[in-house]
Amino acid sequence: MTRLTGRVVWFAGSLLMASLIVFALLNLLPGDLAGVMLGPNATPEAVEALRGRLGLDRPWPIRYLEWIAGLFSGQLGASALTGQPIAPMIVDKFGVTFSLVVFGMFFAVAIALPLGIHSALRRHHADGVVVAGISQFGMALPVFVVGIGLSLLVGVRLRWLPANGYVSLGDSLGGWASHLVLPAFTLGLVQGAVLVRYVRSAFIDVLNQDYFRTARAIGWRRWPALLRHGLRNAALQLVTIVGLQFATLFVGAIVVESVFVLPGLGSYLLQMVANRDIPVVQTIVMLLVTLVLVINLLVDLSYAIIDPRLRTGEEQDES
């Protein structure tokens, strides 16, 4: 079995297991959605009628298979509370969250790469130790604390950027960008503090390799030698960490959207959890799980592109 086939099989199996867990956790918990929707004064007949309309009176294996079939066909069903189709609502709000996560990762990498390399090169000097210490402190800060602080400072006191709210891309490109900068920078600042530690560790490993010492011995300066000979060798570790952090950014986006009042998927998920709209919640959670698994699959498949030795080793195993 090739590496590609093995990873695809692993991805499919993980997706199936995740769907079972998500469905079981949300549908087999105590409580009755129909009773919650109608309130404590509802008659048993009314509750039973609503259960039939929502399909809750059918066995859970049938409901699970219908849900999975709907996910594969793109028919995500309707909200239990409003009766509106789920797909358009998710697509609209996913665009907000995806934009936030992409810009957040851009800021995280822009912060972590130069600071991490600098901290590795200057690890025996005061400035390198300070950078490492600041990143450690940044890792301990909750993202909502950073968001509230930046909102008050930059948005309320200095008024450089909007403190909250959202403008769609179709209405105004400038308004859309200005409303995303502050929440994306909040997300990127916290994740950048985490990435600095990994970048520093990866490049310290490079500095201890013979090929880097050879490059220095023949006259290369430290930064050019590190970027020319070390970046590719450190990329394998960095791609893994960036991929994993990109997945976790979707979780952090839930908090950031609440702080900056963004109409994204995270804030919508919290609202549906409070309303106990099970069809919407399970679909959003499954979407997030799928995104995490897809990102992990792409990271794993990128190894052979970054490091051809892995591809060569695979070919030797097959022969």
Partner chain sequence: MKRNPTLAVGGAMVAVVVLLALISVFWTPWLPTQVSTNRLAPPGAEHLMGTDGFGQDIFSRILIGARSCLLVGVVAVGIGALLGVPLGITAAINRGWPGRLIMRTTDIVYAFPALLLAILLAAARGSGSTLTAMVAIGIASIPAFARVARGAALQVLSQDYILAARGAGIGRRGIAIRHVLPNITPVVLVQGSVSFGLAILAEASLSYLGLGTPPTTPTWGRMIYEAQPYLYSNLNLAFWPGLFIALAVLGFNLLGDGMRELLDPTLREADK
Given for the second form:
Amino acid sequence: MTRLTGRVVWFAGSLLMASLIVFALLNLLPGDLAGVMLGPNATPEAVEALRGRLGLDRPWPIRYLEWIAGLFSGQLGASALTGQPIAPMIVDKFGVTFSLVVFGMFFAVAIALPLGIHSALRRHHADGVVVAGISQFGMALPVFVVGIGLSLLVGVRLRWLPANGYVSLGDSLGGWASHLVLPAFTLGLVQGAVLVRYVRSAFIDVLNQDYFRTARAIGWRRWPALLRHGLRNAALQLVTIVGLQFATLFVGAIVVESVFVLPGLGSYLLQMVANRDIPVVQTIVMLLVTLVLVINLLVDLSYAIIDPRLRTGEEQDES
Amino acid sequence: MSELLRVADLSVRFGRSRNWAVRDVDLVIAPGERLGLIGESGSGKSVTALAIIGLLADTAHVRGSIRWHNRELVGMPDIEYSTLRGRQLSMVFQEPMTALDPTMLTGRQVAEVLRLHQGAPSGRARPRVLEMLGKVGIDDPERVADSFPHELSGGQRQRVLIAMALINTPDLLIADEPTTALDVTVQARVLAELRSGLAEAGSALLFISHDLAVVSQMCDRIAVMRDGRIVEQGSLTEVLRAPKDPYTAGLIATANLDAVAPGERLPVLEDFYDH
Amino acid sequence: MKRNPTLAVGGAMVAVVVLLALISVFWTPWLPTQVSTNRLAPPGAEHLMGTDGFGQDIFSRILIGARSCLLVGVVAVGIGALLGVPLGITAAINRGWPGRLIMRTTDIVYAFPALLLAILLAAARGSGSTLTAMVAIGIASIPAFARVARGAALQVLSQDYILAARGAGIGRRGIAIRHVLPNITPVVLVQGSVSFGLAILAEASLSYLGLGTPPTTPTWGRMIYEAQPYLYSNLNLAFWPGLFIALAVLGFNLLGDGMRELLDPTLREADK
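Next block: the form predicted in complex with the partner chain, after the form predicted on its own:
Now the full complex is given, and it begins with the chain already shown.
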């Protein structure tokens, strides 16, 4: 089996497993779903009616298959409580979360790459050690603390950017961007602090490689040598980390949306959890998990682009 | 005598270590001259070489003087040093398997040395690259240039690295055990190609090795290093005939012994004279 | 200790948190849930760190908060290690498809970060609780433990004395318990320390989102959530819990790094 088909088959298998996990957690745990949804004060009649409406009296494999079929056909279903179709809502809110995550990753890389390389190059000097220390401290701060701090400082005290809220892209490009900068920067700062460590160790690795010494011996200065011969080689290590971090970023986005009152998928998810609207929760979580798995797949496939040694096609070994 | 390189009182130590890895080393290399630096591993040969090309680790403390064309190299800012490396002063290392960037075509890596110092556009560089690869004994330069390092053998990779080191016709090539990692049969060919490449470029050579037999093939003068110091130096014939230091005498006595096939006579000093 | 400042500093920070938790078992200056009319008091002699919007003593709540912070960490790391380490060792001993299947399956869990799992569990149970938070964080940390254990176990299994043990007729289970487990314990401890820090962070986020420990038990994350209405005028309420979360996480991260250095001294001078 070639590397490519192997990865794609595994991706499909992972999706299947993940959907079973999501479904099982929400449907098969002891306790009555309709009862949970309506809360402790519901009358038995109301619970029974909801069970009927959700089809909870039917066997679970059928419910599972119906749910999956719905996801594939784009029929994401309707809110169990209001009866409204959720697809348009999700598309709308996904846009917010996605921009947040993409800009967040951009900030994370923009922060971590130069700082990480610098602290790798200067690891024997005070400034390199200080960068590593700051990264340690940044890693210890919860994302909501950073968000609250930035919102207070930049939004309230300095008034450079809106402290919270959201303007849609259709209404005003400037408004949209200015409302996203601070949340995305929050996300990027926290993620960047973690990333700095990995960038640093990946580049220290490169610095100890023979080919880096060759690059220096032919006349490259340190930074150009690192960028030209180090970046690609360090990327082999870093792409895995960045891929894994997307999962953390989506989760971080849920928290950041809550801090900055952004109408994204995370806020929506929390709202639906509070409303106990299980079918919607199930679909949103599956969507997020799918995204994470897709990104992992892309990361896997990108190795072959970065590393010519993997391009020959055959699976090398289990990693 | 005109001088290319004069190393005087060079001492190097690392980090907080009290021990000097290299102590009070003096060396002179004239243009076109071939000096062999011989000694066992840990004797400070490689550290001396790295000090000359300015690629010691950050933690190194260097004392003394290294003059290159009458310019002081010790303490020279990296921006200036970098313009010398790969152009006037180049180096080939011991381990060819890992010395090339695994993610870049070898041809591009050779062309890079040209472009870096001569600003030649990539189109113009290619014929020079192929020519150079041919000169160092690569039979199919086109294929090798369009290969990634992992697709080449150790001998081919070391030839590529020699091509990179010689393509700008440097004044001095430092070769640190360049054939130690290669098969014995390949070793002899690569050494021959290195000799002809050097002759054509007119470069001087600082050849570092632990193998007296190899050094005697490559060099006109030798310096013997032990425990960070140079214990003896002089012309090859002089040192081989009348070693002053007992360590050198021991080296000579044991040299080449293990290269002798069973049944053949053991080498005598005469063997080193004409080659 | 002098040789390894990372370990010493990390250990000291963790010790502070443990000390706070221990003190809270025997003594708090005020009842942590005792409301009073003395609201939003600044730090002073009576209330060391001031009071919150309900007039509750912040210092007392910080003390109690240390307890839930450690509880969540211990339980979550316990779940992660107790399930992850055996999985990793099994995968290392059975190198063929069973091992590969185990590792690939735990990889799927990577797609469910702690927070997402906790949200799922909270939705399934109707509301979040300390238990759902701890279980979710614990499950999410299984793959990290499995991976670390497998890597270390493979290294141990390649040693000569394992061959000797096999030759002496000791079975796989015997080798796993007698030789592999003791030898990989240090590496697992390092991972435990790192996971402990991550667990504290995840629990804080969950409390902040209202999906963790219910309001009656003070936690540091929850305290920041409750401080939000007063942030513009009174930063004091969020400052203390924020400080202690950072202290605890930093402590466990440094402790992990320090132990790693201890295991592999080359790391500190990781170059020539």
